Amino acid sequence: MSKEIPSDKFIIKGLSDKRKLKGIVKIGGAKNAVLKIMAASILFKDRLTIKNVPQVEDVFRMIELLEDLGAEVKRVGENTLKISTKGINKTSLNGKIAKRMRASIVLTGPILARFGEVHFSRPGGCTIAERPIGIFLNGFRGMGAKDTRDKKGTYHLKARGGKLKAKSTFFNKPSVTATETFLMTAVLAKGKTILKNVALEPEIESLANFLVKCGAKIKGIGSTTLEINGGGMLQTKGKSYEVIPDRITTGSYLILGALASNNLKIENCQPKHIEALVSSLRFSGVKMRIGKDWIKVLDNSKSKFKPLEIKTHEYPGFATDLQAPMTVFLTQVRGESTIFETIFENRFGYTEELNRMGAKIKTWNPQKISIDGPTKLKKRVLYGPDLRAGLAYIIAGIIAKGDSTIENAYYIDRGYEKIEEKLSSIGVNIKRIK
């Protein structure tokens, strides 16, 4: 059963003007690529193991899951997941635990095409901005499920004739969840089925080749149109599934070393992935070096950044994700410069909270905000709202005067894996208060 959210926090002491940190940053797996390879174990006959898993609490919720149903997980070591499916004896969702996580939705689609019923409540997850399912009751209606609801809210799907039928869908927005959620459905789903304007992100190409080379049959991996031929269960026949560098991570530990390093190096990772990212840094002026697997941030202490105009979008555009956090390298950047976010409304809430601490942010409409640099920003006890708005009071008050309180740390714990201990490996004084 899940446990009650910790009110853990953080104390940072701030570097103020001075360029402290260096050393060697090593990124982990990617949260959102292994919720949904976590989900996907439940179309397969055998054993699932699940390599380079990142110790997050949204890992931990989607474990609490699955056990729940009566899947078996066991650890090996830190970061190797085995995961067997045989058991599972229920088709409904803990909705304790699944309020505690967005990406419970995806587990849907797998227990709906493999037992044919599914009973679930509205996920829950970061306050950043409505997030109807819709797409997903809708998506599943048109391929066989009828559906009911409670009074205590619970949905109810169930089959026609116990068997999920493939049906043609076209993506009114590129969905990234329903992307993923209706690919792994459409596996065990009788017939072919078409997904048109798709989402592009590398989790999604990650777990289709994996299906691929357990027996699904997928067709244009890495286009906007996708072809699934359903069939029987998946088999892994001893292959392992290895989770790929977490882009979002990558890009914060980036703006994070070019704001406060002389000296730091990001191994592990896949700079391909936040090319949009790298491209906006080098031309406010943010000088790197790529390979293929790492980025090393070098001494910007007397560079003068440029403005940026950024606008959030689909990838390969630039990551929604990394929006909170480029907004406070953008405070630090001499001129105005301007963020329109397209993918969710009302997520520039933390704003304000900057603003307090001395930054000079103006939000013209609940999609675009401007940020006049640089300014010096100050100490403050900041509550982050959600994962990635936590992961930026943490830089600001990196390069803060004085010492800031962030609270609220459950909400950074379920994306940024050993976050103070990697944060602490490279010169950050930061404190874990339980």
Ligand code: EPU
Second form
Amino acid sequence: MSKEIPSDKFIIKGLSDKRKLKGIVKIGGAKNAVLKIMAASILFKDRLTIKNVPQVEDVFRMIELLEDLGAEVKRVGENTLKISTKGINKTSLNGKIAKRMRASIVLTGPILARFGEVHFSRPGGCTIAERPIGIFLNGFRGMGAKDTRDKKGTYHLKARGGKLKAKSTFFNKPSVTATETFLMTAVLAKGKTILKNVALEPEIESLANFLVKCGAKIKGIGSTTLEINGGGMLQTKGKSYEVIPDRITTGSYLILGALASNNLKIENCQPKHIEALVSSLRFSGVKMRIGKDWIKVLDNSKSKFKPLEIKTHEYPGFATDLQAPMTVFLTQVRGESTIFETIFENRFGYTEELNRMGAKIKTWNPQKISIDGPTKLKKRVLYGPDLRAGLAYIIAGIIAKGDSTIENAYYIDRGYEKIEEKLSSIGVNIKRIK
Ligand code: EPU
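And the form predicted in complex with this ligand, for comparison with the form predicted alone?
Full assembly next; the chain just shown is listed first.
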């Protein structure tokens, strides 16, 4: 997103080291799960019902994209969507909307497999890396699609003979959205597809399990090899999909709790999805109790946190999306910590502002930083380079001294539901300025 898109801003009154937050936060559905099941609606003959849908901007963009294609999307109450794709009469993704969200790429496979062609521009999203799409293009070519690109940069993929063919693929990198895209594409392509070296993120497993419930033939769910026997559209026959809790939001509240609360309970979450974070925080000295679907951050006011060496990794390793909030945590830890980012090559853009707030972060190279702590943070006007960095700034603003401003609330609204309501309910003084 460029700075030109008008956005609300947040003003946060810093706690200045006082651990005042307490109460209960309930975690909503995962952004990176719901966007994929919304794209999967294209695989169904009948209407798909999705429950526990978070009200976040990326979901609104996905609704707009589906409606633009001719799908009917109905909202029932706050958190349920009903999607019928019977009326789809277009195979071009609206470029303006798609540009605002990388996840739009997951629509390409289902459209191509069902209608024999798709037009799309290179998807946009956060500026955390070059975000190539080679895995997608190669995969579609392998399944018998011919691709061209016009002067404006729009790709046109067309299946030879109007239908894609099943084709086994070894991904040279485990990519989350490519795994999801080819899983969905293979459900419609006739024959057996074997996908090797796929990503293992819980959102993928959740999507695959639901497709199986609705008649898809998928083996190997939860492993690095998926075998799909495809051949036709699916039917929900009244079954609905319940979006799994957002693990990145869970982890972010856990970090906030460790830094600024004296008793915070995180409910409706799946602690097993953030084991890497939990074990790092425990090693550092954060006291917490964990149940099946809750985490209680205990009073850590007397804890002396130890430094950590973090390396982001594909699931079940340390999630890259929790890297920025973790940096904020490490500014409050005694000693030198390091973070090595292995997924995206440009994801430390937020550290300069943290240094201006008082942190001591040294960049060794675009993928490695060290953090010397503890350091007191002071207020600042901040502009987050991506949605996860935006949330890290919110955490930094909460523990800092003075009033901080987070300029581009839109970024945070892309992925975090009702952020100011949830934060206010546990004691954060945060205001949205329209
Ligand atoms: N890659 C390629 N070629 C491709 C596709 C990916 O080289 O064609 C590379 C990427 O550049 C990266 C690596 O593969 O180095 C893995 O990226 P991946 O494709 O897994 O990322 P993604 O699918 O685009 C999803 C999430 C991200 C999350 C990453 C990693 C969605 C919509 N996005 O992105 O979430 O960081 O997986 O877990 O699911 C976010 O929510 O803020 C976010 C960025």
